[in-house]
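Take a look at this single chain in structure tokens; it is the form predicted on its own.
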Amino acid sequence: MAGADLTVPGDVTERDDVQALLRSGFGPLTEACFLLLRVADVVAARAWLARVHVTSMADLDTKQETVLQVALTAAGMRALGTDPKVIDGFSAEFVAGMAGDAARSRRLGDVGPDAPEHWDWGWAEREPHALVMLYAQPGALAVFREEVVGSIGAGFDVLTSLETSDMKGHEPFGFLDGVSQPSIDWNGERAPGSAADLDYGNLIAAGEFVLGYRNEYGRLTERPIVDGAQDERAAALLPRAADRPNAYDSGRNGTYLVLRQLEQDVPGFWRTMSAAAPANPIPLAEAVVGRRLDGSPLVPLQPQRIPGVGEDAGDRVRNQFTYTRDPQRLACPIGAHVRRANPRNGDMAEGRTGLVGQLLCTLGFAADTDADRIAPSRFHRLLRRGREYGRLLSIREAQASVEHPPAGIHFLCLNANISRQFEFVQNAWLQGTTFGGLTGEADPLTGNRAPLMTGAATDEFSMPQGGGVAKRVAALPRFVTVRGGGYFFLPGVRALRYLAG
């Protein structure tokens, strides 16, 4: 990797220009809904976007009773009349859209029942133009939503409203959720390209999540730049580009937002676990997920502190670990969901083994490690901000249930590079059947179970056994179905005003 460019800004100081979702998931605001909108009247839509109060990071210095955040799709920018040259400056994945082509759908695993043509929203005339996220204290959402929808007036039509539930920190399968998040280096303290990258660290450069700042390559991620000499509004509204003189940055302080509605078959999951392990299905379910029901890891905690892991007791107990202390994958199977989503490895997958080991790894000659099979985690981290929906069932209720109302997760993540972050994790790590040297196994929790083009199955889950053949669970059914999705841009506050012009 090329050395970091220290002239590229690493610290995020323009807090009043950064939407607060990048800093917080608004946990105390337990009521939330996501409004998916389509432009009905361009003039009225622009006027609303230009005046609506969007909660910024700076606003979080005081207690917030309600929060509003706004994101736009590429289709929404077109509908608002945004200059096509500006739109073309965004990433190709964002411009095309999540359901923009069949090849992308295949890479994401959106085939069969997960294919966009079966979605409730996110495809063709059901593609949203804007996403308005509302958060409120208990009992305050209904009034807040009514006020917001009323203020929108004739500008937008509400395509659908994604409702959420307060499951007290758990996701519908019953596991404590959201216990592991990257720690963003807001102060620019990280120096990507140093020896610290050889080991796993949870402190990630701000540019991996916020455009306009140094990323884990020590560079700026590509974003739409506007020539101030040709656009007076850009010069008046947008921050200057850090890397180009006389240019203005419509991406700075913004990020890409991925939203997917994932419906979970909770009864099917627990009936499958019970059928495969009748005496006690919980250990098998925990192996599939990669954590215990209470969120604690399956592998031993690390004796040394991991940079970026919080100091509170809960974070230390749940996240002070890597998988180097489980080399035979006996505690946590290599194919477990959370191990796939974040392998917790550094540039040397098995950790430091001295100067000779580092040199061999760097040159590609390391043996018996995952160094050549699993990419370093720091280039592929996601900042998750999702919310659950439906009703949380107990394990006993799920095992006995035949029919139940839909439940799942409105999966929402933030990343500065959709291709390298979300799409890589989804394609290479979750849907990939060769992750970590496996064969015939996609993610046991979220995999679509579709066979490969060769006809090979992808519905197995293996658990290595000490001194023996791995235990295998075959013919896993589908547990998660995609009901909608889209790629959005969460702009900085100034960029939102600019795009609304």
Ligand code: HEM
Contents of the next structure:
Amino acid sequence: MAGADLTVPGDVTERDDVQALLRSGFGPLTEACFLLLRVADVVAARAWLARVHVTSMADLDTKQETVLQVALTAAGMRALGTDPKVIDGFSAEFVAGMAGDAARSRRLGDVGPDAPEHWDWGWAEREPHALVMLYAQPGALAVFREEVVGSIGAGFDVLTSLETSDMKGHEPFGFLDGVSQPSIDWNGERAPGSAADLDYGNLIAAGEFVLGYRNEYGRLTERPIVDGAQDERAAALLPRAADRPNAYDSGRNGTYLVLRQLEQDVPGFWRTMSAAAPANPIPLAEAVVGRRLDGSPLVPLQPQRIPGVGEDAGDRVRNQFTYTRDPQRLACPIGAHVRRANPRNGDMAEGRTGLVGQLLCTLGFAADTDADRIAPSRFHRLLRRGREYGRLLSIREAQASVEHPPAGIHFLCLNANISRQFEFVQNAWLQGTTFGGLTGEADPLTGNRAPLMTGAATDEFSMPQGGGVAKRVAALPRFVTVRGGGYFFLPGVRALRYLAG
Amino acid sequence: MVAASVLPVEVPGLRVLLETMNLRPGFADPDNTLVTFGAFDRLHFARFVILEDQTLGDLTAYGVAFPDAPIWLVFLGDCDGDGREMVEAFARDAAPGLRRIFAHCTDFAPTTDLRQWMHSHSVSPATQYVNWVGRTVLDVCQEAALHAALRAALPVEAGPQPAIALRNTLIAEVARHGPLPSPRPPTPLAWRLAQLGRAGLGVLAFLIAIPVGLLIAIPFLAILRRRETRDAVIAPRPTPAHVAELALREDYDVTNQFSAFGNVKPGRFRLWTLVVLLWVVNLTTQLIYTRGRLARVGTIHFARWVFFDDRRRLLFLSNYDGSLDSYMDDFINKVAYGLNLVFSNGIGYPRTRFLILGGAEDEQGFKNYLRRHQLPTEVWYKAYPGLTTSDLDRNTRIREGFERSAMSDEEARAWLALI
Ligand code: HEM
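Could you please show the structure of the form predicted together with the ligand, as a counterpart to the form predicted on its own just displayed?
Below is the whole assembly, all chains and molecules, this chain first.
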């Protein structure tokens, strides 16, 4: 692939216009809640959106006691009276919504008990218009929330409030979470598409996570552009479009936010692991996830640095690896959650192999054809910013527990192209029963276990063994159920004022 | 493949009739009463598509028009052996249903001789790709059954058993209870000879191409670059309604269908470039890419390119594993050069440089372009739902290992890992 067009801007300079969530998950602000709102009084709702203080990336240069972030759905924009032409300029997935049509639900695996009609929120009258995310220091959320809800007044109704709990960096099954994240190339230093990308890299173009900047194809992702001559408000409020004269960009500095409430059956998970591996369920659970409970990888680290890994030594210890040293999938099963969610592939499965090797691979004569079936990672990365809810049980408590106290993840990720990033990962890699040449299995952790049309199972999990026959666990029950979800747009601060009409 | 024109007034009725063949939108019932696909044991894939081109307006970019462009009904079957024999079998065994369908075509009357009519409306592809040349439907089914039998024969606790011993136990078990794959018929001599001829042709073409290429390279590139910089790019986002029609028919099985239709750029330069390239690609799919992969793409079962209307328009049909997003990902990230070679000769394709660069690398423009040219496949049949090319590939390797008389310990372990 040819190198990127360097005239397309790659560096994000308008830091005061980008919502802070793109820069941080606000770890020290351990209390958080996500308010899902519906427009009640349009005038009041617009007025609130126009004046509310939204924390920006630049604000994080100083310590923040509280943080507020706002995102809108397409339904919300319609309810607020945003120009329909602008709404239609957003991506088709966003305009249709996560639960917008049966074909999308089928692709995401939202069928059977996961189908939108069973969700607590996210569908029909329970589709949110806005998402307001509140973060505060321990003990400070209640007051902050009261203040915000008070200021919203009659503008919005609270459809539901998603509470979160601090599990000290773990998710409810007990694994350390948030271990691997893409590093964002904020300064546009890397030219995507060079020979270096034949190997896996973790420094990803800003345009994969923020609209208006160069993406991994060296281009600007489609977004609504407004003609300045026809829309004075746009000219007054919005940033200029980088690729068209006299035009304004209502996507710039914003991004898409995917939210899914994923309920986890923690007792069921640990009981299943114990039943399949009575002597010690932990290694099996770690194979299912693809990392150890403490977050360390199952495959050996490599001596060579990986671009974008290793700002600190802790990161290197957890992320300086790819799966090329485990071609037979013995250390980490190919079907493990993290190996699916990020196969750590470069543009060519075998990485840089010299001119002849590269030519052979391009023409289809790679030695490891199985690895070459998997798409390159850099086009399918997600910036995860979810938070947990419920109470964290120890493994022993989970195994003994009879009732299921609800617990799970408010899975939240940011990406500039929902179909190429979130939907691709969810569909092709997690729910996909064809991933990496596997058969009969989807993600052992999050799979919906729905059989194929033919009745064939998708609920197995296989672990290749050096001795020959793979170890298999059959008939895994479902561990994760979707309770709600939506596609939101997390606009730039100026665009928020514009979109709010 | 059979293609016949349909009058616009007939199209809605035809669509309704075709839909009656389906279990799910676009997804054929193998036992439907019109064409009982499941009864044809040499048939891998089949489809009915109506080529009602929504992009004729793009021709105005070149100041031309195609006002009386016909609407085609296409009936395609990917089968083992000779395609003419397949047509014979359809005409013989599915006559009443096919008559009802073809009655919507302009020149089909109740008195028409179906067999003759189908032969006279047969069109051959310019380029054809088969994932694994010579793997028959029978092989696919028997190999899948063999895999299932071996899997079932695995001891619950394999224990620390030598691989060779375990392999022998499994083989003995399956040999006792079956099902055993039937012996493969020898490769027909005629096919071997033809293949030899094609290889000779390939070498000859290569030898001629070098001097001719050198001779025409400069004028060719000069014309090409001029066109490439001036040709209009027409890749707006497809309408939500169009996308919904297509998505409605996708993602029921692990494999999906793809049908796309478009106009070749007017003028002899593009036409002959395209004809030569498709010929070359066809040679490579017959000689080189015959074992599981088309260049770097391993997910395509069958694909073909077919000219229509005196080569004014081109149809592309394929059957691929996974969802459209992964297919597009393969196209863009693995074989952009190959798609550019062919599709850049179609009107509206994203701008290329030197035929192979650019083009599909305009990710969103390319996706828009393909989606916009895609047409709903009214009826689609696959003989072995649930199986991907990588399943077929693995099952073939299992069978080969099963039929081997002896194996080293390492080979036996690799073979056991497949099960
Ligand atoms: C309740 C459901 C889920 C649980 C319990 C879960 C758990 C985990 C855990 C424990 C890790 C390893 C730690 C880390 O690398 O941060 C991880 C990684 C990851 N998960 Fe999930 N996850 C869930 C759902 C999802 C979903 C729905 C997606 C995407 C659609 C996803 C995408 C990822 C990605 C991209 C990684 C990082 C992989 C890497 O870069 O190596 N997860 N998840």
